[in-house]
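Just the one chain here, laid out as structure tokens, in the form predicted on its own.
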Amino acid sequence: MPVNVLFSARPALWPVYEPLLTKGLTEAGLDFHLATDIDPDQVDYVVYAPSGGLLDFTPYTRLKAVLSLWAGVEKIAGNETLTVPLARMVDHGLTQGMTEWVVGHVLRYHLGMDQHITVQDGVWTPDVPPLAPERQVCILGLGALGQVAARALAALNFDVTGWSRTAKDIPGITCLHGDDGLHATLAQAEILVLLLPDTPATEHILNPDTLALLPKGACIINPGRGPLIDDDALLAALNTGQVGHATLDVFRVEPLPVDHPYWAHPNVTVTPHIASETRPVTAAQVICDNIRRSEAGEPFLHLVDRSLGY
């Protein structure tokens, strides 16, 4: 009998993924059935994404597990009608974007990039920076992204300082966690990158309380989710000069509506979320491996803990 999988996703991806995971099946010795409409009694896999539409799961009775192409998954984690395994898209292409943007931008405010290319008044003004070991480097969320841009940013020798809400250990980077490590850390906080996912936890993590904690001037980088930020709070902090600047990749209303105030703040510069991507060559033979896992008795890869949401 073959193994039965669900395309769940937005259609205009059905062309994209279709040949990849086609052939990710075939190169794992699978016998399968690939299709974006198949009878719910009859799905063994579910390849989704929320733009799929798919929101009840009761009718999947012969369902094992489903496997998500977005690395974000609180649109899903919640969905009470899902009683069976959830995997999140970790893929090495999403994982690299996402480092080559947070390094670029790191380096851009530790740098003082944008003085150089916005300030050109014939004024001389060699201000040294200091050197990557003085420079301190915080990011909240160690998971899968956060570790990698932790060691690459370590790699440049920068002082890094990552923050999770349970202790992790990550040779090079000190790693604190719980409330008073979060105020540690802001503390000393001059680059904040989050990269926390969102949860009822999460939310406006930077809020007046916390944003005031950081050093007078400190530059913020979000390329994880909007709801990280109490977007009021920060617009103050950084009318104060409480915060010198943000870089924000990502929004609780995408895309950013055209009259929201950080468009024409000076000290805000918006991205349209495209810090990483899920790439679907790397994206397949992620989703294509853990089918093969489950087939061969092998405990999946990158599940989801629903009572933490991620």
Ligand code: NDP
Given for the second form:
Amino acid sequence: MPVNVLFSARPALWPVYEPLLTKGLTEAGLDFHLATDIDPDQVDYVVYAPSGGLLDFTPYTRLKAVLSLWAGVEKIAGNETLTVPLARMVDHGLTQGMTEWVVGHVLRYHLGMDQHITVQDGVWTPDVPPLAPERQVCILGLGALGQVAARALAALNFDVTGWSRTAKDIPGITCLHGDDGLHATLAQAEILVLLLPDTPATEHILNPDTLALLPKGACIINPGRGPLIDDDALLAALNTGQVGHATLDVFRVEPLPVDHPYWAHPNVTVTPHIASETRPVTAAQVICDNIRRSEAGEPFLHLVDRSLGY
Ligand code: NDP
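Any chance you could show the form predicted in complex with this ligand after that form predicted on its own?
Okay, now the whole complex, with that chain kicking things off.
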């Protein structure tokens, strides 16, 4: 009997992924049927993105796993109709893209590029930026993305501190965890990068109290998820100068509504959720490898802990 793989994502992705998944499953030596429409009670695996619209997994009675195309799983982690393993996306291409985006924006803040490139006011202010070892960059979240971004920044000699839920030991990075660790991290964050998942525990992790811990004029880069930030608190902190500038890629409502104050704020850069994305060639390999592993009785890679939401 073939392994039935349902592709449930927005239709535009099917012509991209169909040949890649076909190749990967063939190379895995599997007898398979891959389609966008399979009777629910015949489906073994769902390749999933929220844009496919699949919400009720109850009829999927022989389902073995849901394999997310995206790294962020906040839209499915809490789905109570899902009772089988959920794997999230950890993809080299996605990680590389995020590292480039984070390093680019950290360097932009570090070098003061906005002042020296976009403001051409005829005023000659030769403020030479410090060197990277004198710049404290902090990353909240030391997972698949945060850890690689932290290493890349440390390789440029930035003074990097990272914060995570569990204790870590990463050469070249000061690793902190827990509530005390969060306070210590924020207190030194001249440039703060958010690479946390959106979970009940991380919502509004930047709020009036935690924003007040930052050094005055700190810059914030958020490619994580919109709900990590209390937007009203950030706007207030921007207006007092407590936060000097924010580059925001993700928002509680996307696309960001046209009348949202972030669009017009002089100290906010809005980017339209483009920090990074799953790259089909490498992501299809991850999906196929997980199906192969499952069929061979091996454990799934990148499993989501549903109780934690990531
Ligand atoms: P991971 O699950 O690999 O890492 C998450 C990190 O956050 C871990 O270090 C984890 O700690 C930490 N964390 C989670 N909850 C807490 C908490 N309550 N307190 C402290 N630390 C916590 O995720 P990824 O690195 O792969 O991705 C991070 C996020 O990036 C995604 O969830 C997604 O929202 C976002 N993203 C955004 C994209 C964009 O284009 N803007 C593209 C892709 C992803 P620990 O290590 O101890 O478990």
